[in-house]
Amino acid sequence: MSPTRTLAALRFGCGLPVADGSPDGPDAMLAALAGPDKMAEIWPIMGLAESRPLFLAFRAIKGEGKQDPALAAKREALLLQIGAQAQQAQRATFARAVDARDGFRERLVAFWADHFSVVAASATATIYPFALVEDAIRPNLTGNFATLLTDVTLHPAMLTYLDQISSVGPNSQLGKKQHKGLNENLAREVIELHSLGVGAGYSQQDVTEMAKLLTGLVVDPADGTQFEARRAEPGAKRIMGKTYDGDGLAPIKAALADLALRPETAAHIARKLVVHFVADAPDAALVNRIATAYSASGGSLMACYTALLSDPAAWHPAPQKARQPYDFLIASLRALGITGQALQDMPYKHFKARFLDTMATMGQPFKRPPGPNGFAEAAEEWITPQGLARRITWAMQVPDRLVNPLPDPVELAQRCLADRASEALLWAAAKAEDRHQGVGLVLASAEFNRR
């Protein structure tokens, strides 16, 4: 296997082996990304529109007859259905990454889902983090960042997670009546995390004005995002030197589009892409070339991906990134030959114990980042004594519960690492006491845990 094909699978994809015909270089990877989203078709996940009947039914009985056993049972049944929907989404997310020919797409989805981190705040919102991906991220993966930023910002998952639904204009009709005020969470993260980046020259006044602009946004569990004029702060708002006025969503969308086109946003997005895919200490020239492509194209994400993949600096052979726990598990499943269908057929209690609970013990609870800034990127956050112990334990104990018989350890190393498999690792795999130990050595190795 060529070094480029190996890098395509390990650094920019979900791991080896890859199926025949999988994209193995920049041009093929970009062509696949521009094509149909096959994994979303094969392993569908419900967005909020498909979930609407459940939310409608729950809203209809939410406050009625709390002492009525029949209604209580119905509420519990609906919560179980919502929970089952989230469980199906968990499996499908893993299945997509395990089965994907164009692993770069799945990696990008995970990157943007982390960039726009949300956490389910209640039992009825367990589907929200997955719906955000289906409704706002995957459809906009190759489009314009302004559209992506707008769709994510206005999605009920983001509005709920960052408490926008509690924000009221102090001088609005409702604010004066109920003496309520602003919540700046969403405004701050839109500016600080999602667009310009920390320390990009904005002021507290910009955050406050953005918070005023966002007032009026509310979430109806059944009907999604709505705009209530009685909650909106009246008057013009001035953000980063520009004034926005008017009613409804139009001024909000205009402000988001302007934030997306700022040079600080170009630099922030470019740096995050390089840090995520290439190196914790990013090459400044590579970051600059991606930022230039972003600005010159008006925020085209495909232009950014093209600049990233076409630059020789992104294909440096030395592995400079650590696989995060989710990436480690996905790569392990691919190495062992586990399919998406096998994950779907697995009893949920086993899926949860072997993968979701494992991720939590490794410090990356699935779809539950510690804050709106997502999970850490730096290798030292993941390659720790405790983190390595968890990986070794999983590598030694779980594979034989997934595959019977276990593969030959040397063949496994050659299959999942190709030319990255060192002579020392191949020797150790060959000398292992048994396949159980040999497979564990391969999956716990430094070569396997870096990309």
Contents of the next structure:
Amino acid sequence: MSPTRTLAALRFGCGLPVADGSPDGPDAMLAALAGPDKMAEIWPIMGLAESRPLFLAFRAIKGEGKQDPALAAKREALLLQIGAQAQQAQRATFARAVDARDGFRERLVAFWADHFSVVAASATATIYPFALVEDAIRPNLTGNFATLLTDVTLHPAMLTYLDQISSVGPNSQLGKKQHKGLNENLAREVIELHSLGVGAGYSQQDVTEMAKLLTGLVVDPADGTQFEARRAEPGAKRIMGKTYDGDGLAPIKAALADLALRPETAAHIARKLVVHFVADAPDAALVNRIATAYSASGGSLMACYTALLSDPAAWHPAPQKARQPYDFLIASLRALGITGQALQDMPYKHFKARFLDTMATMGQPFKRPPGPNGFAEAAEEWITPQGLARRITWAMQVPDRLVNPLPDPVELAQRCLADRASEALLWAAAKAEDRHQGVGLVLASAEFNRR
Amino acid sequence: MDRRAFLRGVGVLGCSAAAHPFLSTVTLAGSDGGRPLGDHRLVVMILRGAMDGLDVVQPQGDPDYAALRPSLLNTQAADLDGFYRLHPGLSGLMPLWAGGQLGFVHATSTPYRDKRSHFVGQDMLEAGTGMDVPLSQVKDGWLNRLLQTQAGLTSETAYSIGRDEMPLLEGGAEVRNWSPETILLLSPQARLLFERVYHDDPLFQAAAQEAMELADAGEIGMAPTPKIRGGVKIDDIEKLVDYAAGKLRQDTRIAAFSMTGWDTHRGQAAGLAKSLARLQHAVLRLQSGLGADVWGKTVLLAMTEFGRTARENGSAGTDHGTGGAMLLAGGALRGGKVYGNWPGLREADLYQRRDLLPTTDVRAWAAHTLRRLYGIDRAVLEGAVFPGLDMGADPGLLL
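Please show me the structure of the same protein in the form predicted together with its partner chain, now that we have looked at it in the form predicted alone.
Up next: the whole complex, starting with the chain shown before.
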């Protein structure tokens, strides 16, 4: 296996081994990305449109006599259905990453899902984080950042998570009548986290104006995002030197598109891509080249990925990143030969205990980032004494519940690390007291946990 | 981080740092037998998400307060001193207040201004630097820089506890980092092999080494038993506090951990009550866990990145603001008092006509605590630990 092929799978993909014929270099990876999203077809996850019947049924009984036991039972049953759908989405997300030939696509999806972090706030919202990925992220993965930003910002998952639905223009019809006002949570994060970045030259005034502009957006449980004029702050809003006026979604979309096209956004997105895929301390020249590609193409994400993958600096042989807990588990599953189907067939309590609970103890509760800024990137944040102790313990205890018999540790090292397995690791894997220990050594090794 | 990296890290702090002999060892008044930091204990809690100081320590004596907080105003809040009232979520701490073991600072903040980003605000709170130093150039937290000025530290002196990173304690001085429920069982042969496998990667090597030492010390956790009190989940915070108390009863002098749940943009009445219940439980649990003797030598500082808007927002919550409050507790504290200067709440008194105006630097309160607790020189505090800080007059925070 060529070093490029190994790096393609480790640094830009979901790990080794990969199926024969998987994209193994920049051109093939970009071509696969431009092609159909096969994993989304094989392991479907419902978006909000498909979930509409459930939400409609829920809405129909909401607020109706809570004392009625028949309705209460129906409500419980619907909640269970929604919960089951979220569980299915968890497994499908894992299955896609484990099965994908086009591992780069799954990594990009995870990158954007983190960039646009949302957390489910209630039992009915448990599918929101997954629906955001299906509705707004995957379809826009290779498109234009402005569209991605707009679709994410207007998605019920984001509007709910960052409190936009409770923001009311103080001078709007509803605001005046009920003395309600702004909630600037989403407005701030759209600017600070999602587009310009905190280092950009915006002010509190820009945040406040953005909050005014976003008023009117509400979420109907069944019908999704709506615009209610009676909640919208009247008058023109001035954001980053541009004025937006008028009712409805058009001025909001215009402002988001303008934010997307700003050079600060280009620099912010470029830097985040390099930090995520290449190095915690990014090469400024590489960042600049991607930012230039972003700006020159008007925010084309494909242009950014092309600039990233075609740059020799991105293929620096020394690994400078640590796999995050999710990536560690996905790569371990691949190494052990576990398929998406096996994950589907496993009792849910096992799936939860072996993967989801593990991720939480490693500091990365699945789909529950600590805040809208997502999870940390730096290797030092993850390879802590307790973080590493968790990886070692998982690597020594869980694999034998997944595969029987356990693989030969040396062969495992060669399969999942190819030319990156060190002499010391191959030596130690052969010296292990038993296969549990040997497999543990390989999966907890520095080589396996670096990319 | 090695010493050279440390020097590089503080090099950017400029002449204020260079002018002070912060690298020289500080001899502790009353420190015996070479034990670092003497007998006093410091616990720092970072309240992540921006606690609303105006709701926790309510200035109900201010004529403008009620109008700013129409739905959040709480008439059941217990009177503290005739001007301030305490949020009912902390009512269980009133005996501590009466005993002089609970205090607050109001209208205080870090030097961070205007962008009101949680993430930058927390970085700044933990870096302990001012707006003049780019955060990207700060390589360590203020509590670690304090340790860097001390001689004779052991690996047990300071603990960062929990799964969250604590930049406050990161840096060149050795600090233990552990999450109480971690389990690591390795045979002697497995250890040897892991040592070999990690040998060439310093990050993995150091993390594994420390994990094995901690596992040897018997830091093996119990099975999680979810514990709910009054509808509030407390087992996670209880574990952190119990672990900290266990360490502090022995050789550990400094412990830090964090609590989230303070970002109350919406429905603040319910959200804040929950977080305060957790905070209250943490304080009381620490008190009982330490025992009277050690609690008597302890100060707990609970600090947050900034306060929240003076006015309630449109959804019975508050947005990111500036001036906030800090909670202090412990037997070494001169409590029963709300420290700080009250700026008033008329629109013209507010910072940018929106936030409580900070009248003190939150770092100064921490600095005075360190000075009294450990006898650290003012020059070291203003030069190395909190570069560029003017501590001002001694407020007499400690007994």
